[in-house]
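Given as structure tokens, the chain that follows is alone and in the form predicted alone.
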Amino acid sequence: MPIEKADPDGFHVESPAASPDEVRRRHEANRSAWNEGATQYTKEIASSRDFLLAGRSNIHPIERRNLARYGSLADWCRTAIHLQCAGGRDTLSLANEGAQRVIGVDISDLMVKNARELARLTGIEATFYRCDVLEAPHELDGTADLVYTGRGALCWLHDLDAWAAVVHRLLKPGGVLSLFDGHPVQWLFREDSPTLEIADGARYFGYAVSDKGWCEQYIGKIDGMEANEESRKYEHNWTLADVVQAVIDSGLVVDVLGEHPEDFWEAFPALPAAERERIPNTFSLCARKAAAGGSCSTG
């Protein structure tokens, strides 16, 4: 996620989180961010509901041509664990897209809430659990064909091998890892430019910031609520070495790797197309937990 110019009374540039303890408490700061910023995704539900009834999908096209090398979803994802899925309607377009049995992790209480709601709505059969993904229940460890996460999901992350070894222990062997996320380049520039303008303070290696608010291509202003009566939320650029290696640290084999100039929302809204696609604005990674007996043989 770009960012913006340093507000002293909001945007704050932080030190990468050194204890357990302090990834704990921003990841409860951004719990209360979230509970706020969801709000939106609750005015959304009906036009969900509707999209999802009508079959359709919202998993991006770079996403679905990765799964495809593993073969038709509904012919191998028995089970899809979405973390951090917000309000369901990713988590719920797995099922669309061919997946038997469909669950969500996310941090916030209203996400939840509105996953679970839409769920019913749409009669898709899905479970949907509150709780930091760092602390995915255990009871689903070895259950997950398919774990997916992407869009905007890791940069509100605060332990990222903590993270990876998570999507390890939830994947059965054989299993899949399906990240597509925005690109960790896009952070050194202003999101309010037309140019590709380096945005000041910005640095792409062990940057770590918070702030206040939401930005208006995305959220907007919380209704009923002041901008600085606003939780603060924390989020850290993870470089894509960063999280290549956190995936094979976490004994993981990495199929594909892809960065693409596409991207999943108006990260930039005055800079132009032909300028905004002179840098990679996402990326993509797949991979595998070895199969029993050492293979990586998906089904």
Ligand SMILES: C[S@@+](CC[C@H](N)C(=O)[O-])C[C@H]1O[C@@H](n2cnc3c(N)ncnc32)[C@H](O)[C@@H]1O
Given for the second form:
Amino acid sequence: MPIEKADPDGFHVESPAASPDEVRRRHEANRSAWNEGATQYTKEIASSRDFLLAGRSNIHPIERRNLARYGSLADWCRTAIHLQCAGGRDTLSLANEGAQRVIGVDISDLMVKNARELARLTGIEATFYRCDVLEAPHELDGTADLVYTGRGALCWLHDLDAWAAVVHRLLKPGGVLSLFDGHPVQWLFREDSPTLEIADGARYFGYAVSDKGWCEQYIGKIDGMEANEESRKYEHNWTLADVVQAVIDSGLVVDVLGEHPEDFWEAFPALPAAERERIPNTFSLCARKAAAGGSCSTG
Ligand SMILES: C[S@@+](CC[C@H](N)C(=O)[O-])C[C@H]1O[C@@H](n2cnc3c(N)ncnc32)[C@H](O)[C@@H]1O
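So that was the form predicted alone. Now I'd like the form predicted together with the ligand, please.
Complete assembly follows, chain above in first position.
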């Protein structure tokens, strides 16, 4: 969720990306920004190692509840691919949840370096690819029982149909997409207000923005950099219908769609819980690729 900064030149409302070149340009800008943001994740490697070695998992209870619909991961998930895997804590959590083989994909060089280091320190076998999610390697096509993503993922992407097509090609027949992400309605509200107050200029439809700097409750100030030296990063607030339609158009069949008051981070640090829970803060979606032979039955 974008945060309007004191620097009046920091925050721009952008047009949605209109060409593949512009999508690539924004994703590459985000790569630079995330290489800066990943320095915060580097500081958390030791605590993530201890967390994972204790057999714990960072998978959110809503994700676990959705996935339980398909049975225990240990029984059906030979290969899980985590798109936008950041520092690998969630990817490796999937192994602790029972996935037999885990793979992460992320555009940030430093995130992938951190994830590989975390895998080394924990001894959990994992493969990490550094690339734009839209260019996920074709050697992974048709290999995933589970494509797992979310918690601050889709807003960084500027072509959602291309993303959904990648999910479809990575999945095995019968494979499952699990998505749990911030609800687009959150973007309408000021993040620093103690009441639900519509942010100036915010809109629900076709809302793309760019800014510099990271909010305090997530990454904060980057060591050794002034805010105006940081890379400009680009986000797009995809509506719930944008997301669901992209998934349907890719050929996947939606099994689960949920809107939830629960959040996975402190999006509104000044807002009392009773106020926050008046709006959907997250949504979840599970969808399946038709099994070989074309059937997509439930159960
Ligand atoms: C908010 S983080 C995701 C956090 C993750 N769910 C977690 O809890 O660790 C967003 C991640 O998306 C990655 N990312 C952004 N744009 C991407 C793209 N086009 N392709 C692949 N990864 C991308 C960033 O590098 C960053 O690691």
